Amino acid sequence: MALALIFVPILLAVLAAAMPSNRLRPWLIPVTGTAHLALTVFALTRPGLAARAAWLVLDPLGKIILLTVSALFFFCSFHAAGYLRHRAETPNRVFCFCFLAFLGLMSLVTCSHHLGLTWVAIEGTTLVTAPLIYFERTPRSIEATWKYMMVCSVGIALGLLGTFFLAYSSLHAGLDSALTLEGLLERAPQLSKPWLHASFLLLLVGYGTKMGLAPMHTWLPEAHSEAPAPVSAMLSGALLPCAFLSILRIYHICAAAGDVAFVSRPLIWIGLFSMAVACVFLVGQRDFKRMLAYSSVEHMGILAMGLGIGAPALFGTLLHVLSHGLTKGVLFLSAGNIYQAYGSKSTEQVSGAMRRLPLSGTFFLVGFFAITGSPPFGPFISEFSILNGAFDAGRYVTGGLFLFLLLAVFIGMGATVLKVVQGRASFSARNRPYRETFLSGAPIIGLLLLVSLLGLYVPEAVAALIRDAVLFLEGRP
């Protein structure tokens, strides 16, 4: 089943290579969406079937990262599919075939159970999402490619180093330097505590350079801004969670070795930062995409912060992965439209959009207070879930200034928000040819759907594979 998840998405992308037509290619997004998401829930379903091979594994935790990326992208490739329908005039062979790649290396990741591996899966999907990020081909756009391929690029260099350093600390202590995760979970208590020491670190600093951690987050709002909206909400919603599962397999060998105390301050710490410094930035933005960036890069700290708390915060962890991922697609895809309807991502064009694009508009706006975690919506519970773990586990100050980071970056949030919907549409704006079809509402709505439902009630089915998760990332069975 792991190799499906993996080689379905792959498949179809040289069908779509190989596919002549500009006009029908597009529709093997969806298709491959729909059998992606078959697949994921037969395998979520039937854990018999998850895994038959040694280096692939659909473990607990890989199952609520390959259920993130499997629900958004399922919701985006109908969206992408109607974005390019509406760009019929640019070629679409290179975004077709590199969207699905791209699902299909985030697979590999969910499922890989040897460290060298994950390494080439993250570093694949830095190259198959360049394209995608360059597609609107303006100055802004290749800008941000660069800056994507050589900061992520020397991120994942370091983290190639702190994989090396982990395969050491084995041999510095007598054993072989296999990279399997089961074979290092079960010598962890034997491994060299420097080098593993040393080996976290490097892995937080890559990973955490993929993942979008300040201060490594500076290709994020670049890339973030210039994507095309369904690139942008898989970035976003599915792409960072899968950096989050790598940082989530080396903080598992040190619990196993006894080393939680050691990880969890600088988990912490680099998750507080993280929030300080998108709240700054967050202040006065005007580009309502980069805002949404920048709310990447909070949400990504509070994954590490929840990480750092431990026990206590672990359920509320994960399920944030799922209920930010859902969110950001609402976001980012009504921002695709607002974007295409006025043909400007800054607020002093943009205003007016409940007026102009009644349902993106009002999608904007009610994603704004769903990821800001207001009640009903899914960040709600995960949120409230990881300032609860902070207080059980006696961290008073973290709890109190995760409470006044979120409260800045709603403020800062809302100011743009309220910018880009109130008031009234240019001229030039109303104008413009573009109208909200289908393709490009229906996605949205199921997003929201879904995030309103982990906000009311979380599916038992949910919570029992975040549960299991937990166990399996505190070593119980």
Contents of the next structure:
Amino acid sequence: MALALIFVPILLAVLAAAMPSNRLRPWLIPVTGTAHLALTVFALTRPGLAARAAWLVLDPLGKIILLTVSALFFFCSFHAAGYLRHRAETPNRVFCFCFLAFLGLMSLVTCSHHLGLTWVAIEGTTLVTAPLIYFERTPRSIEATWKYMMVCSVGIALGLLGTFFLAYSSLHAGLDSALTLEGLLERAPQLSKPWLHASFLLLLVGYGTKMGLAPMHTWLPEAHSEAPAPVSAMLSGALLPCAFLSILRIYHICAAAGDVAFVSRPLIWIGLFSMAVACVFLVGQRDFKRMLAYSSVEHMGILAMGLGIGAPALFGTLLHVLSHGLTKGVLFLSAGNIYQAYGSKSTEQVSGAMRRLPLSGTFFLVGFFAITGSPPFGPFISEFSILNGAFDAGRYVTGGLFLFLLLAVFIGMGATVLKVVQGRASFSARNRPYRETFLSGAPIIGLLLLVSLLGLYVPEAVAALIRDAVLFLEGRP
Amino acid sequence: MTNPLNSILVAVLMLNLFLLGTTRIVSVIRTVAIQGALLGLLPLLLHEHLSPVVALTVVTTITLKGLVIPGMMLRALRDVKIKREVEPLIGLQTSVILGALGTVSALLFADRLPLAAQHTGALIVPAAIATLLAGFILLVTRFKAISQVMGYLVLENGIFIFGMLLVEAMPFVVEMGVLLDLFVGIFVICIIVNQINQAFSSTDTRRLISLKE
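Form predicted together with the partner chain structure, per the form predicted on its own context:
Then the entire complex follows, led off by the chain already shown.
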């Protein structure tokens, strides 16, 4: 099953690369998205589907990330098809190949139970997303791609060193050093502590770079704001959680080794710091796609903090992966439509989006309320649950700072969003030929419905999945 | 077994310092090539008997790190027509001294990490950390895109040295995956360097400032 999830997108990517027609090729993306979502739902509803290979196991944690990736890709794939049809004159062979291979590699991250293989897959996602960010071929997008490649490569290199340290920690303890998750969890209490701690810090910095935690987030605002909308949505809602999953793996090993106290402090600090940095750059931000990118930094900070708080907040944290991913999809896709209609990302040129694009403008505003944690949307439930967890764990200062930063982000983002949606559109914007179509609007409606559903009622299947994952993480399967 | 191993690692450390002290990009690339080829020999010294897997690792590492990647970088260099690094962020002497200090502190720091019995006496951990630091210094203080890529390669070499502690433990598939990722990464980076050159008519990364906050 895991193999199908990985190889179906990869095979279709190869097919896309071989396909001669520039007009028909983009339709392979929704086909893949639908097939992958069907496979995912099938894999999630049939428990006990054992994987053939020992390195590929779909565990409860992987399932949540896989669900997020697959659901978001499903909606983004239709938007991507619309986006590419709008730019029919640009060759899209590389784009289609990389976008599909990206899905395959993310599925590999979610299934991989060998930390070396996880590293290879995460680095692979960096490589296939670089051409996606560079799709627009503007000097600014080259700059973004360059920063993305360099910063992430160095970060991921540190992740590799951390993986080596982890292997050595078991070698030093005289155990045969396999990097499989099962092996490490089983022998976690005997692992050599100095190497394990060093490994945790290196992996936190390494995969934290990829996840966009401050101060290693510098690539993120550039890459997210320059990439085409469906790519930005996938980067923010799916790729960052994949990096978070790698951090969850090492957290899991440290927890099994009885070191939760050691790991929780750096996680809480880096989480709060990321939120604070995002908050500073969100206030007075004039570029609305960049604003969304900083919002991603903020939410990755929330995830790291939630993980640091530990058991009482874990349910909320894992739910937040899903609700953040879907909400970011709403925001990035509607922001992409607004960008295409105005040809600018700056609030100096963009105003009156609600009149120029009634659908996307409204969704952008609603998405803003959702992402900042207003009821009745998904992120409200998950953020509230994390906050509850913080107070339950007796971390009043952390909880208080979290609330304060959420409020500051709400005000900061609100100013930018209102400038975009209110007022009158400029004359030049009204004369641009861009119109909303079914393909650009329907995916946003779908995502928004899911976000509202998560806010009103968390489906029992999803809740059970998350409870399983929390138990798995606490070592009580 | 330890002696030839340590001689190679000392040579690698000397090459690090040489790298930090030169501005000619061609010699930086050639030095990194020599360093990569030397590192490719390490698995030979660490295994008692030569298995086909080890032989394949050695051949792939030497070909990729010693020939293919430097060859690609030299081609990229010819395409963008530059010879020297512009004035680095910190002077050459300062970076050499920083590199030397880094080497010394790596030696001191490595003493604090507990090592398994079969690895004591070898310079693997300090050499790995010192090479990693040299790579960082190159990456941070040079401005030309190609020099920064070379810094990244040196950093990867440092991690490769550490990987030598795990030659028995790391499965072959993962090793090859790591090499493949490195190779493709450099390939993509080469393309971007060329594009930067076309778009900005320079590979000076200080020109890449339009996205600054």
